[in-house]
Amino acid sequence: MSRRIVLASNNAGKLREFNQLLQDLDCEVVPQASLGVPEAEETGLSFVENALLKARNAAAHTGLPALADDSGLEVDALRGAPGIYSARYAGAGASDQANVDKLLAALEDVPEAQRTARFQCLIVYLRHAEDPTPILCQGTWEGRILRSPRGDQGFGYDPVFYVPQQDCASAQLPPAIKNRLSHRGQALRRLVEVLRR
């Protein structure tokens, strides 16, 4: 029987990516909402702090091992913004489109060479809520912000995140290639290596 791990997120895109990348470990990743877990308040000032808050909350409410990621987009011309506020850049409960629109407006006058950016992902795995040695894995994906969206794959900022080695937006990549290259894919592969030991 596969081991159940609660994902401290209700994001369907993230759930799909986690299950695809962890399928070899005989794990079933379930979203916290399906287990009645309330959202944790993301009061941390870093990706690490927020991921830990979310994972501890999910583990405490379910008694299951928990996975949480905190990820976001860092844009150099915006001094690292939106960063930890990526999901709510245009306000609490903002849609992906509203966040992308705000980002493009903020970068309207920024020349191509200065539109460098990266996705960061910090994943935390807790064996239980009081786990004193959480597993932390990080992934970074370098790219540039496009002037307009391209593609319809992925979610979040994927349509405006240009991937130089593929010469396209992240939202134009097939899922298998995105999972290989992405910040979340990198962090998850590191996690899989640790969990296999």
Contents of the next structure:
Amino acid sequence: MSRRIVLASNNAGKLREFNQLLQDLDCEVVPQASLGVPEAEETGLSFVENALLKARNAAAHTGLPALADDSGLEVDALRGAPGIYSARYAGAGASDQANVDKLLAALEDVPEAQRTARFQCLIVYLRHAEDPTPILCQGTWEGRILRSPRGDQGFGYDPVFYVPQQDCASAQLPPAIKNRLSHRGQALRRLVEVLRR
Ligand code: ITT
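Switch from the form predicted on its own to the form predicted together with inosine 5'-triphosphate and give that structure.
Complete assembly follows, chain above in first position.
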């Protein structure tokens, strides 16, 4: 019988990418909302702390092994902001559009060479809520912040994240290409390797 895992995310964009990336894993991955898990408070000061809080909350409420992703965009000209606050950069419950608008305004006077940035992704797997040895996997994706949005794929900051290898915005990439290159793709492939052992 395949093992059931609860996915501790309510972000529809992330859930889509997880489904694509975990297709080959012999597991049934169930989003936490379908199991009635309340949202965890992200009170940590690092990606790893927040990922652990989310995974532990989902495991505790379901009794299932749990997977969580904490991710965000680090912009060098903003000394790493919005970072762990990427989802709420323009305020609690902010839309992707509001976050992108705030970012573009903050970088209005920043020249091309100083618009370097990267996506970070930290994925945590807990076998159970009190698992003392969680599995942690990380991925990083380097790029630059564009001056205006391009493309309609992906989510979050994808329309303003320029991917040098592909000479386009992340939101212009077909999902399979984004998953091959992205911070989340890298981290999840590492996790799948460990889970297969
Ligand atoms: P969950 O906690 O429910 O998973 P969330 O959106 O609150 O959803 P995070 O706290 O990890 O998740 O915030 C991540 C934010 O970083 C996300 O909302 C996007 O704004 C941004 N982000 C992360 N990965 C991204 C990607 O692949 N493309 C674009 N933006 C991304």
